[in-house]
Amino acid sequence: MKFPENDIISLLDERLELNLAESTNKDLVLAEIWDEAFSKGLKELKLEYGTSQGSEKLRELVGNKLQVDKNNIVITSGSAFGIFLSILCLCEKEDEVITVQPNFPPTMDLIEGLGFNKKLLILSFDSGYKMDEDQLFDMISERTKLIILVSPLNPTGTVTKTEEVKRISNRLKVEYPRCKLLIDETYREATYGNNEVIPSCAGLQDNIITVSSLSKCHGTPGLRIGWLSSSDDKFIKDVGVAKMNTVISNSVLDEYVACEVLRKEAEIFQSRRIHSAQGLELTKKWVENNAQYVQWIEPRAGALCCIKLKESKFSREELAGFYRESRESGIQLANGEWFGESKWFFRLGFGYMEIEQLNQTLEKLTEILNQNS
């Protein structure tokens, strides 16, 4: 087993001051959720083992969010671990997993890293990153055990409609009953302002798995808390066994803090959705002002979007200069090669930095565009 290398690891290990590469809402600080009851519970918390399925209180809170039974929930170390466990439990040697590209690198790299066959459904900027359902089904075979879709998609913020998910699920039941459909909903609640939250696919069908986490929408990636949902009792049991044999359980400290985050998420979301709406509006104006250099597809949700540098304006040498000067200016960019695109694309996170800093960073980026085109 070997995981492919990807420079996205630099987001963890090398953080520049002006971070346009980050994909989360702004970081939560403990002071935002700290009160006397939280402090008292924290002092009394036993640092014992957690359970294989996860804290009952936390699963109940997640179940209420998703409107599913808490017994259909497994708490995971982020949504990425939910995907890991799903692949591990569903696939055997020579089996296939299908997912989309562009995509969050670990979602694609886990398949190969675990030793299974990866098939990629290529989505294109020119078609608005919309999925062709018939093209998807042309790729499926009797060896396909799992299809992974991401909605909203990282790095584009585009959405697969619930009706389409239901249609794919129904077709799979008839044509490929041994294949499950996993929907990564990590950015589902990262909407803007008063926009309606995208409905969850949890509990829609017994062949649908959903994963999500507290990392992106709540701004708490350091907690490493996510969840997996399925109405297939055997699968949930298998996931619990696999989790016990890999990480044993989640940190009870992380689970305790996660419960408090979920109890206060309405307040957390309110401030972050206003912040993201402001960031999105600023980014939209920046794209309009630099239309001679860049294109984009406006995101439906998520504190991120995908920017395309016009090839007619940037040769390979000019492109290299753009990335080099951005780095020298302290601007961290997530280039498209991380996600299966070319370097003419980059992910722009508009929800992470404070608005004034985001504005200053975009102004610097405009100067760099002018210098390198």
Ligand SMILES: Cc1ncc(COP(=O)(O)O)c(C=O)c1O
Contents of the next structure:
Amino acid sequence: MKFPENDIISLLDERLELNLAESTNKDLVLAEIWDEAFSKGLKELKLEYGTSQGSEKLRELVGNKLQVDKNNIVITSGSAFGIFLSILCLCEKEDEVITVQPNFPPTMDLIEGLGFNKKLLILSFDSGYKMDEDQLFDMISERTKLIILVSPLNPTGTVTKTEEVKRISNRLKVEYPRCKLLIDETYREATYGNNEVIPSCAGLQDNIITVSSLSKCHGTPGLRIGWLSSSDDKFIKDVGVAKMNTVISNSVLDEYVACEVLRKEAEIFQSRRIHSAQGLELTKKWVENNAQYVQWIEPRAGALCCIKLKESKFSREELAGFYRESRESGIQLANGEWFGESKWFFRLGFGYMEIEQLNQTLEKLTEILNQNS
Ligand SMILES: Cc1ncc(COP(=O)(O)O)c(C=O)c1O
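Having seen the form predicted alone, could you give me the form predicted in complex with the named molecule?
Every chain and every other molecule in the complex is listed next, the one we just looked at coming first.
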């Protein structure tokens, strides 16, 4: 088996009604973007192959948003495929990739799955999941071809500042010019209410790659549309060729719908950001009211956060009871172990369910905490 088993697969295959495990904002239904022009375009759409780099219109829309040229963008099947293609194109046998832990599990598992060496920079709850730059540089070697940072981070919603990314990128240019820095910005636009959107790192420096997608902030993970940006023309060409050799192109149907989602994103964002802000507020109160059992680090973006169950309150057996009873009550939880944390952590998604249902689910979770501590 190339890839280790990870129960995060249950998020796809086994959905419980009270879903606190999901990392996306509310799912978009097509009716939200359906109008006459959309319907007409859809009827006339030719189901031909797409292009290797991806639909020009879609790249233009993404380019406008990131303020980079459309030629510096490749459309991918979600951020996941952008990460896959980057590792594949940059690494040779014996090369290594560094990323952070906790993290979205496939990002960590892909490195070894593709046959390269994985090095993990461990981030901890106690240091606010902040990265130590010197520790990062101590891990880099001449064989390191790629560093993958995630901002906002899944499962924590914590952010790496643009100045820090610039500093790392500048230092890499001097000390390790063959190593690229990939910033996974999948949750960048999933902010709360009127909070300022975190700026993209796209186009900042030649050694920076960014990936993102329509999965989290737009509520359309099923479209499987994302993008990769880089100002290194040779790398963009390599990625296009690797894409053509693996999946040929994206689906033109997905690309068509994605253009419409991007054209209407202001409205899509507005309702989802208000919803996330309400979900965050509710979660904050829940953490305060349950302070005897749980701790957290408030997230900056992304409709998710990491909840720590206090070890002084939960023995191993009680913890097992907590997860078991949650499940029996129809509550889906994302166990910290999926992300490389311990079982005393779980990811709580507060942007997926309707607010009333989120409230009821959190109340139920309080009962379960009471019974299992
Ligand atoms: C940090 C991060 N990166 C990438 C992905 C992949 O998402 P997608 O391929 O749907 O864009 C996810 C999904 O959960 C994620 O959390």
